[in-house]
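To begin, one chain is listed below as structure tokens, in the form predicted on its own.
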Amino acid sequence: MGELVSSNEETCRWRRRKEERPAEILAAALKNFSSKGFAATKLAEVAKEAGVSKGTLYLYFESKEALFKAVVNEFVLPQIAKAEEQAEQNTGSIKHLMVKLVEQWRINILETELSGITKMMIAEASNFPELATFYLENVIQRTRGFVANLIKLGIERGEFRQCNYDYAARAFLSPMVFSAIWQHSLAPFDDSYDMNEYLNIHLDIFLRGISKDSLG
């Protein structure tokens, strides 16, 4: 009976194992694409981080373009969801709105891994065409119409001012890109540049900028 209830012991660790191998190599993935780059991230060196063979890691992914494709799922989407869900149930104004969206865009995504992906993406685009396709549908266009529709309902609820909403929706995310790639490339060497402090006066600036009694 000792021996058939090791047995099973055994059996239960060996499923949650082969159950975790996914999230471990996405996670691996993650950190790779992150801090290398697409082209230089190697499929054996994931495999190896994450603790499994490099043909354990093809039962699940297909690619290095398909373990990608994952990753932004598993990752960057969820973010982009919590933010949606977060703007339905809001009750207050807009513009707090866009305040704390910024916040939780810093400490889930620019104080992480996935700020890494930003940079990632733009250095390396026009070499991954269908890698680039892919961000540019699911994140990109997905983010800023996110952002123009909430500066549309900020423009008819009387909070900010008529304007162009989509290039308006852009001018609010680009310091937030520039903060993710400085992050990643001059970041460690310029100690005199405090990104919260410029996100907060970005912030300032713009809604500000948007409101309606800027008019005044």
Given for the second form:
Number of protein chains: 2
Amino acid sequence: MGELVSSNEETCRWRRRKEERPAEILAAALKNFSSKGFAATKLAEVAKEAGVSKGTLYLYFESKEALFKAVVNEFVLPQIAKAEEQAEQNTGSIKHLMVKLVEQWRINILETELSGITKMMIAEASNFPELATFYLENVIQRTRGFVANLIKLGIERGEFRQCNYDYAARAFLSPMVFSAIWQHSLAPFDDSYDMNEYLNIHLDIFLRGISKDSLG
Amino acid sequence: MGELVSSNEETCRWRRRKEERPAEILAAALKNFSSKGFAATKLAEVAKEAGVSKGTLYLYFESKEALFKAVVNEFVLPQIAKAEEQAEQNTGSIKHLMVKLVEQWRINILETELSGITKMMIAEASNFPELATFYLENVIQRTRGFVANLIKLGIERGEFRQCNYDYAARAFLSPMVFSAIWQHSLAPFDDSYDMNEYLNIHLDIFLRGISKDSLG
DNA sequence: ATAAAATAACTGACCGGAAAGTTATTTAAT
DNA sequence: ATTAAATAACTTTCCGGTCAGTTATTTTAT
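Form predicted on its own already given; the form predicted in complex with another copy of the chain follows:
Now the complete complex, all chains and molecules, led by this one.
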């Protein structure tokens, strides 16, 4: 943990590492925001884990809020881009693509620290309006729009029945979001919830519910 | 709000009102915990809204955590008891009872300050393990068990298909919990989500998904 | 009835610790 | 020698919890 110097154990108290600092700080910030939430994250702890002093944090990020926004830009937005690309390259059915998207959610979000960011934002939005609008505009609305478009396409193709695709997108996404929330709130105190099972059931119900034919 | 004396505007700085204090403090605490969350709630503010000094709070409640537990006992548990009674007195189908339960959720939880308690607990469970286990044992497990029993009964009666009724209970409850969470997190910043619509769609999908016949 | 004494409800200034953010100083690198 | 990266000590603010003192109310004595 507290490794300050690399190989040559020189008599250096610290090194100048302008290039590497941001990435190391962001990694520590992600870990802390994810596990503790925004308010409960201590910048002193982030600094310690990044192997720098608290002051150094402020050399690279203006404030705690700026640091969080940087975490979102660095780690969350690329995931959305990835999903969008996967959709573009999709050649099979929309239904199949949606199964794949849930699978990607599991692997890339739920089972990584990113689920903690999802939970954190939902949990603390009301206490940090500035972050709330940032996250809403850059993450939520973009994701919702992306899924809504997908469903719209499914309807046009005759895979899905006529429905309000905007609400259908919410119905599709909310259990995924819920899984992230639960995992970082009461699941650790509960006899462990099988998230895979939970997501499978919801996906099954959703696809059944939206299909043109009643079998899904 | 800051009414200290009732009718006669006497030259009293305060009155002794041992009987009324707890209820007034609990009401102010509910309001604050609901809108701000646990950590962000300031006891000085609760005291002010209850018309007492901060010190008086500690005459009636041992700590912030004890105050929160009292709020749950006073306002949340009676709602669960109410639902349990309604289930006992039910003469129609289980399916119909579940529609009614969602309706009650809307009226008694979602559209009241209690939805804020639901959200608060999910949001801050990880930072307050003591409260988390208290809430899990007294609220979550009791509610989940109640619904699981209902679904089990529905299966025995032939209304529902064979399924893991424990997970089915989670599938039934999680969108309700999600509605409360969303309402107190990003909904205020979003173009307003129609929660009724959201709940209706989920109820429809759930009942379709669990029915023995495919129509629901 | 009245007033003094006793009681307990209530107040609010204060304490201690914690954490965000700042800055004077030190140290590495060139 | 000079620059700038990094530090560590500092300031400020905030809040849960405490407690010594104040005041409304009740009780006792006359």
